[in-house]
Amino acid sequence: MRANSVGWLLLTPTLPILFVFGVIPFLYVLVIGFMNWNSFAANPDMQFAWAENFRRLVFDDQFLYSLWLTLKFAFFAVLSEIVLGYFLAQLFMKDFPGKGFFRTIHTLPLVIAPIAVGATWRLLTVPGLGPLPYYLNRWLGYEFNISRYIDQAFFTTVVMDVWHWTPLVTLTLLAALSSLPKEPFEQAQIDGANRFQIFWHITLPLLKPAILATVFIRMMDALRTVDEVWMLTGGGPGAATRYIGLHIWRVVFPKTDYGYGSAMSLITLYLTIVMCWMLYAGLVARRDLKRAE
């Protein structure tokens, strides 16, 4: 009882804070998405609309696409990261020459801001002056152009998120392998066991905490990504790569739809928790029942 004291009086400098930022904010867009509001629009008033803007969700081709854009492109990013991440971190664990060197290079893209990251990778593909469709044109003969294919666009913002986060996996996976214990890993070798069946049956259950909080933070990044693409692809060619975080900067601003650009915001934030209520649930029930064999 007195630790949970301790506690709540160490949080009570950060609650006014999160209740100016955090709860104000979302009480006024909850409003906002059920009402009809239009700065500059003949009535510039707000009109209580019921659930209207909802209901023009489902029925928003624009919206929809954008929704499917932006599930694909985090399912691709966070898969990759994870993925390479572990890789990083298994060889991190290792001694070699410029070890040290090599990890500090390998963490500079966190510190990059993400529209810096953008400008960059801009100028990295724009054709007649970046280095990366020059030199894929010359010794690949491919044709790179990200503001002429679709496809190209779409994996390169995949592969930019990719450049730019997974040394925030590889951190937390590394820090995860440091702390697992010597003693399984020593007996599993003693009984005969590969290194497959011991990553499967041993690492990977040890690290699913660490895993399941990396994919949770990376998997809400990825589902509000807004500046490095815009400063990439500006949402194109067409509507390409058009996420979310985008399409709902363009009702909002240059459409001024406040009310229907906060419903889609409202769905985008309960779509994002319950992908992460429904992995996190999938995950502690296939522990419960191991445990229960």
The other form holds:
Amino acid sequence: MRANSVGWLLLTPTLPILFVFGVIPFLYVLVIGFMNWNSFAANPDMQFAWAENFRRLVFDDQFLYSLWLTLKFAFFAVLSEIVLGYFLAQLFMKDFPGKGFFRTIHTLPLVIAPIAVGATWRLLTVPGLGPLPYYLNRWLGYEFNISRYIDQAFFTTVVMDVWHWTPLVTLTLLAALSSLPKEPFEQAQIDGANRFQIFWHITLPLLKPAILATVFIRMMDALRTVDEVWMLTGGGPGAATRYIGLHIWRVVFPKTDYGYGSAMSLITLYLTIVMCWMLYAGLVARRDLKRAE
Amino acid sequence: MYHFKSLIASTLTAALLSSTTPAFADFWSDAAKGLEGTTIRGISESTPPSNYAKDVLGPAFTKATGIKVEFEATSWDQMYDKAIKDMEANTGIYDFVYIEQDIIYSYLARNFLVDVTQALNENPNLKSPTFDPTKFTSFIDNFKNDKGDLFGVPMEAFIKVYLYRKDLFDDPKIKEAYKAKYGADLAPAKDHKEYRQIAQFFTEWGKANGQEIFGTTVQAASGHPAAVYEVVESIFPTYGVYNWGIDTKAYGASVANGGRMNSPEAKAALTWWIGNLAYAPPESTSSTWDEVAATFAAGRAAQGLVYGENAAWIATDDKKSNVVGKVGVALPPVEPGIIEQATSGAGYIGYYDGGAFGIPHSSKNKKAALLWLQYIGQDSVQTDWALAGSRITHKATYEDPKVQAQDKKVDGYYTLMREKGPLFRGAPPFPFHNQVREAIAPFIYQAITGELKPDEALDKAAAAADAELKNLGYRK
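What's the form predicted together with its partner chain like, now that we've got the form predicted alone?
Below: every chain and molecule of the assembly, starting with the one above.
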């Protein structure tokens, strides 16, 4: 009981801030989601629209496409980051010349603001000026133009995200790997387990909590990605990189459709929570359930 | 005797000047009494005219009045995003905002702006003797309401012109090669067929001669509103589709609802524009208005439709441009009969763009901002501003010797603007430009990437515009 009181006492300064900057805006968006409100409409006043905005969403091809595109982006980006981050973490567990330098360089993207990352990649890839299209064309005869070819644009945003966030995964997994006990690995070697068996039956289960936490963080980040992509492609070409965050931004700001945009935000938040819960239930709760049995 | 009379006259003139000049020169410091040290904040798009206002006029105004000017010159979309949010939330961050010709109708509909005429009438002590709205060109009318009250002071006005590489067009060998290939003289295109032919010729000529030159620029950024604007404001009118293809009375966009957005003419226009991409530099699909100007200035295109605010620096500034002295200016190519429609007032051939500075109703320093607006609206600051940004808002600026000298260097751009300006027109008076633009943009972008054929894109765009107009409550 005493521990609880101390905990609440320590949380006290944070709670009003959380309430003002978290709860109130959420409640506001919740209310607006049920309104028909566009400040440049014939009637610019807020009007209660029941669940009309949510009904519209179900039939909105552009919204559904953006949602699907975001899931695809999150899948490719997070999977690549986990795999690449794991191998880099394993690499940093070993000693090699220049390790410290390489680790520092590798971590640098983490400290760059997303908007600057987007700007950097734009300079790298802009057709007619960027070195990437120039050298790909000159050396390989490959026409690389992310403002024209939708697949190239999509995968460039994935690569940019991987470049930016893999260091986070590497550092997390490196910390986890460093803290693993040596005994199970020694025992497995004595028992004649090969490298894959050691990885599958010992390393992976021991790393599971760290991997899961990283997947949660990265997935939530990937689902709400806006600034990097806005800077790099503006959501184009066509709708190739118009991820849900960007789509909502366009509906709320240039289009000033506040009610509909709020409804989109709420549904996206709901879907993110459901997805995280499903991931948790599928990978963690199931294991706890088995243990209980 | 003659010398004596001259001496008397000179003395009298000098005495008269010395007694009157301080009254005018001191107006700014007198009017700004009590406002010294105030800081007014404004936001505009980063363009040559805006940057001149920021770098030259702002400091000069501060020197004259003691009022500081914090000027934020940013990207076009950020500018609108910030200004609208500020005015909507009534936060009062900005004391003056850029009002592009097409957004004024939305701002007036929302009562976002201070009535400058009324404010000056209420504060006669702030009324500058050197600010006279009658000295502006008719472009100022865009910023007046039905009663004739002014809501913004024009700071730029220009037309979107057809720029071409005069040096290439006049090259005897190139002319000969062109004639041999097409059996026609190489000259600035008058219609779309000629334009395409020239684009094709120069693209092939560039390849054959190992030069990085393409036939045309295209403002086709595949995720930016600039592409939509080029289609509806610059290409549609040259095919006789006006007002974005939207019926201005019933607010319908599709042919079925009285509009022309998916009419055969509109489809022909989009098909032609998309077809130009084959003869445009690779950066065209990421080019907004700025990049189009940069591409032309870099010498990478033989011709293109370029916003006139860039004409001066492209043609004269050798620090930024590779084509100084090589720029030709002409009217955009049009379909047969369009010039006649424009001359009669029934249509137009292109976009007459520009903007003004206005005071948001939420401004906390309206008086200081009122002085600033008048300061930038004086005749005396117009000439150098015109030279820096190829923009003209005052009738007298055309007559200025400096402007006339530059006119020759820019192949008569100012003369063209003065004489042919009436053939161009600003955006229609819709209060929903942004909303309809965002509704149709995805389909224009998909036409650029080839995901949709131009016909399909416009059918879908027209349907989306109809739905948006209905949703907004304008179309019954």
